[in-house]
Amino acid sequence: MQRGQFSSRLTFVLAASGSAVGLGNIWGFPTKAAENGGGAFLLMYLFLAFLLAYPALMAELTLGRYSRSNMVSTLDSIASGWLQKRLGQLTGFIGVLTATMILCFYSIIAGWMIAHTLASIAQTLQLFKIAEWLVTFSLFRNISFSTAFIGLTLLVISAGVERGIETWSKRLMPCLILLMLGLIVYVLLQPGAERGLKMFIVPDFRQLADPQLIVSALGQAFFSLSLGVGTMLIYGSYIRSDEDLPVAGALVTFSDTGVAVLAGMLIIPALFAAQQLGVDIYAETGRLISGPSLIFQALPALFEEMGEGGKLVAIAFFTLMSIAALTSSISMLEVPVSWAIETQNVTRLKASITVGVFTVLVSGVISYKFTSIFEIIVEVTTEWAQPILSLMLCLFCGWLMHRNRLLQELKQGVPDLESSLFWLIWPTYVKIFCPLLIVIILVQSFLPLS
């Protein structure tokens, strides 16, 4: 079966950045920054993104391009011996399952974004009852819009790599960046926004020793770069053999962290602008509000206080959030779909529909049991499964894939790689230091420093 392939470095970077630049950046990063002191979290996030996430990203891209296969088959192919192969298959299956479960809860949040976009339009058209239904939390609304969102994702994935993932990444990513920049300029001109900007970019260095801040920043770095669950491994399998992987990976990391910073410059100053207009932006704990309260209460209140112009800003903001959600969900759905195509010998359309239906059903269960299981699934998949799976991928890449095979794979795009600083540092780093640092940070979360 002929595999798809990205036509150029730009299209790969757009697609991979689209995977990385999702609600994990636009929503997750600012809310976690708000929970953890703003500037200190930003500094730790940037540090971990390049200290741990970039080397782990390179491991996934290299494994993917080497094997030209899904996560399960990739880890099985580089392992030797029965135990290693079973471990590789198990790790791959858990990665596929984790990507699917992330999409299941992610589709609910994305559905909220679409509903609020339509509600903002309904408000502009003075269809107030419809707008009220769209923003009211209910089982029917949640299931309806999460199903619609999964359907949109399915349409893109079923079209394949070139006509689906690549085509829509080229359309959606420029729209996302332009919308974000326009909103940042508008928000920073509002009274009170400068206080939020200062809180976001000026760190309190005393907070950097907080174990919870470190673990939260680590989870955010891995989640926002779509690491550990095979999305970047799959995208790596679609990269041309002559591509410079270290440069391509660096571009994806820079674009992801850049959008995260831009998101913080949009969301946190908007919070303080809302406070200037009388909106309560602090929780009972004394910390800035975060999560759903931030996106679906504080910011809509700000938009409402802005008058007629605020309605247009609300439409633009929730459109931005919806686009960001779609660019990420495309890569998440591709993980189980590619596995089904390559191991179950089914067509892309059949695999897409089957996985899509399964995701809709599980998402419906999460919506039904929302208060009891939603946050648990989010924490298990993003703060624990992703770093641990990325640890396993680093171990497979560093210990089971022979150093010479790594070199030959990377030299296809960089003939003089052997004499570069990247090759001097990365193989040892991904083999020893990256796994060790992930373990230390995860263990520290259980045994926090006093």
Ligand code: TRP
Given for the second form:
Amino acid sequence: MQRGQFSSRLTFVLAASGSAVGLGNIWGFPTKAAENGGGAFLLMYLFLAFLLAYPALMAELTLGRYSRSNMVSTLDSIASGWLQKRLGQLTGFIGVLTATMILCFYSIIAGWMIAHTLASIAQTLQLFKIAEWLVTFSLFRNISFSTAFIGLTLLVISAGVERGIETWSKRLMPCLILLMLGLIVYVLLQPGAERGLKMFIVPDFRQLADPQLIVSALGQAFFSLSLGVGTMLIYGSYIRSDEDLPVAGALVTFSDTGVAVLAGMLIIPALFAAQQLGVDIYAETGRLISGPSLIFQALPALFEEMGEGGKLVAIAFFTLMSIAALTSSISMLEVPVSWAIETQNVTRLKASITVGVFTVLVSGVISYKFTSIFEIIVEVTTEWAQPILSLMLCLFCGWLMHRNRLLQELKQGVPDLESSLFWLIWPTYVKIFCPLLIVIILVQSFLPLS
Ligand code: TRP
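Complement to the form predicted on its own: the form predicted together with tryptophan (TRP):
Up next: the whole complex, starting with the chain shown before.
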């Protein structure tokens, strides 16, 4: 079967960054940074993104390009013996399932973003009743918009790698960066914003030793780089053989952390600017408000205070969030779709529709039972499944792919790889240090931290 391929390094980097950059960067990162003291969190996050997430990303990209297939077939093909093969298939299968489940909850939040975009438009058109319905939490609204969002994702995915993923990432990613830069300039000109910027940039070094901060930064780094579930593995399988993987991976890591930093420069100052306007930015616990309240209460209040121009800023902001979510969800859906195409012998269209319908149904159930199961699904998929799967991927890459095979694979794009610093460090690093670090995070997260 003819497999799709990214046509150049730029398109790969844009698509993979499109996957990495999402609600996790623009919403998750700034709120976690705000909760954990700002500058210290930023420093720890940057440190871990390059120390742990980049090597793990390289393991996924290399595995994917080597086998040129989905996660299940990849792990199966590099394993030898019955037990290893079963373990590989099981790991791959849990990866496919986790990616699908992440899409199910992600589509609900992304649906809120679309609803808020439309609400901001309705406000400008003076359609206040409609705007009110769009911003009010209800089962019908949640299901309608998550379904619409999955529909959009499906449209892009069914068009394939070149016409779908590549074209849309190329269009949407630059829009996102431009919109963010514009918003940052706007917010930084507001009174009060300076305090937020200072909190975000100047670290309080005493906080760096806080175990809670370290665990939180580690989890964020994994989620943000879309690791563990085979997203990056499948994108790696679409890269050309002569591509310089370590450089391409580094570019993705830089752009992902870059957008997270930009988002921090936007959201935290915006929070303090909102406070100047009388918005309560501290929760009852005395901590800064976070999660849904931050994006859906404090920020719209800030936009509203900005007068007529604020309406446009609100539209731009929520459009930006929806775009970021879409380029990420595309990469999540590609995981089960490529698996179905390659192992179940179905067409791309049929695979996309089947997985799409399944996702709509499951996310409908999550919406229906929102208060009791939403949090649990987020926790199981992102805090448990992702690190464990990433650990397995590092082990498969480090121990089962022989050093020589890794060398041959990477050398196609980097002829003088053997003399590089990357080759000196990475093979042992991914074999021993990454798994060890991940085990430490997991154990830490089981321990009650005070
Ligand atoms: N990284 C994206 C974000 O920051 C979300 C994402 C896309 C993801 N694909 C993934 C998360 C796969 C986990 C696994 O929002």
